[in-house]
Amino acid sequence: MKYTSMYFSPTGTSEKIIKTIVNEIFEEGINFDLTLPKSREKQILIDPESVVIIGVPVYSGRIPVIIETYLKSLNVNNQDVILIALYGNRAYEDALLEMKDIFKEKNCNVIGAGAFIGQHSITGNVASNRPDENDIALAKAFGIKVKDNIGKNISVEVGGKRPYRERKSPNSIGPSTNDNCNQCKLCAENCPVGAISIDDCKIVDATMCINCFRCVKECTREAKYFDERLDNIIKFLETNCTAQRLEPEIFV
């Protein structure tokens, strides 16, 4: 049996737990990396007999908007599907029922879901260091138990509620740059929604800015941070979500 899978990934989280999975089930598969715009201008080929894994993270109990379109928009029908939502260690709230629903629509069998935990992409100090080695081995149990779903004609049960979550509006605070850029278009190159000018790193479409922090993390000259508007997430988010060590939650 071989594998499709396709993760959004802007801090390499989902592709970890993703790539984890499918090396725990099979042999012969291909990886789409979904986070860059450009890989997302056309539809992919999806062998039909292949089993599909999708992973994406979770914003604000919600999965990207920008993933939820393209995910809609894919030819996809009558194929098993595993469903990986990763989070910072607050909640996962509505994100795997959201993508269920999106894939029921396509008449897909949903024969395994978890939600998983990742090192909170806003701050370091929740999740730190997540997916660690339990992460990591609790991923592979996972990878056992959905093996024996495929081919079955199952669909799990998932957490979540409907109406699922409202969306929260863009806070529309970007990137700032500092004088250590060089314009070495590092970060403009890496950003998953194209936020950031290549003509000029400096220049950010706060709008569309997601506050993955991609470009923080991928600069090598320390240029890009984000300034204290985004303060009282951050204490909100370490005030919060570090008391309790959340643990992956699975569906088989």
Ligand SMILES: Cc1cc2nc3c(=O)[nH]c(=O)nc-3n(C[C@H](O)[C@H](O)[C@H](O)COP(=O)(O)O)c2cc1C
Contents of the next structure:
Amino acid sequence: MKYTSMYFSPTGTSEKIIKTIVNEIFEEGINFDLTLPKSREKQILIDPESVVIIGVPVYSGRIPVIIETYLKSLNVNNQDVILIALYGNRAYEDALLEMKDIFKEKNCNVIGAGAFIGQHSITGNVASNRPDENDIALAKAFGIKVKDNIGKNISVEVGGKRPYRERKSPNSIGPSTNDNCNQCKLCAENCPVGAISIDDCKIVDATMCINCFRCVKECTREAKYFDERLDNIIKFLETNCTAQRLEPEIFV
Ligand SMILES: Cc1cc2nc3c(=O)[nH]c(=O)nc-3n(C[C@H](O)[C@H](O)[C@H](O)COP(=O)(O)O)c2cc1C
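Structure of the form predicted in complex with the named molecule, please, following the form predicted on its own?
To see the whole picture, the full complex is given below, headed by that same chain.
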């Protein structure tokens, strides 16, 4: 059985879990990294005989808007699909359910789904260094279980409720840049929404920024940062989402 994997993963945790699961189940297939704008410009060709596996982060209890639009436009019909949401130890809320609904519309069977935990992109003090060894072991165990559902016309129930959590309006806060910046362009080339000017990395279109923190993490000179306008959310997360270690939830 072949696979088609897809992930949107600005800080790499969704990619890590997807690759772990894929390696556990399949030997042959193709990976589409949907993180950069260029990769989402044209329709990808999905092998109709393959099992489709998708991994995305949870943003405010939902899947990122750009990924919602992209998944809706996918040319798939009547295929087995595996859905993975990565979240930062707060809650995954309706992310799996909205993905499931998108694929139900395309007559696909969601043969398995999982909500896994990854280090919170906004603050490394929440779910630090996750997914860790334990998460990886659970992802492998999920792979073994879900393999049994392939081709069996099974569709699993997932967590979440309708109507989905209302989307927050964009905050129009973009990253700032300090004098460490040497215009290497790494941040601009790696921005998932093309919000950073390639001609001058200090120029950011804050209305496009999705606060994914990829630029902050990729910068080798610690030149990109978010200013105090995100302090309240960071404080909330560090106060409320560190006491309890949440564990992956799987649906098979
Ligand atoms: C804008 C934004 C919103 C987020 N919202 C949530 C959330 O609602 N619940 C949660 O637990 N984690 C939330 N996170 C954390 C991410 O889901 C988590 O860090 C995830 O592992 C990132 O995936 P990636 O490494 O593939 O980019 C949010 C992160 C960002 C940047």
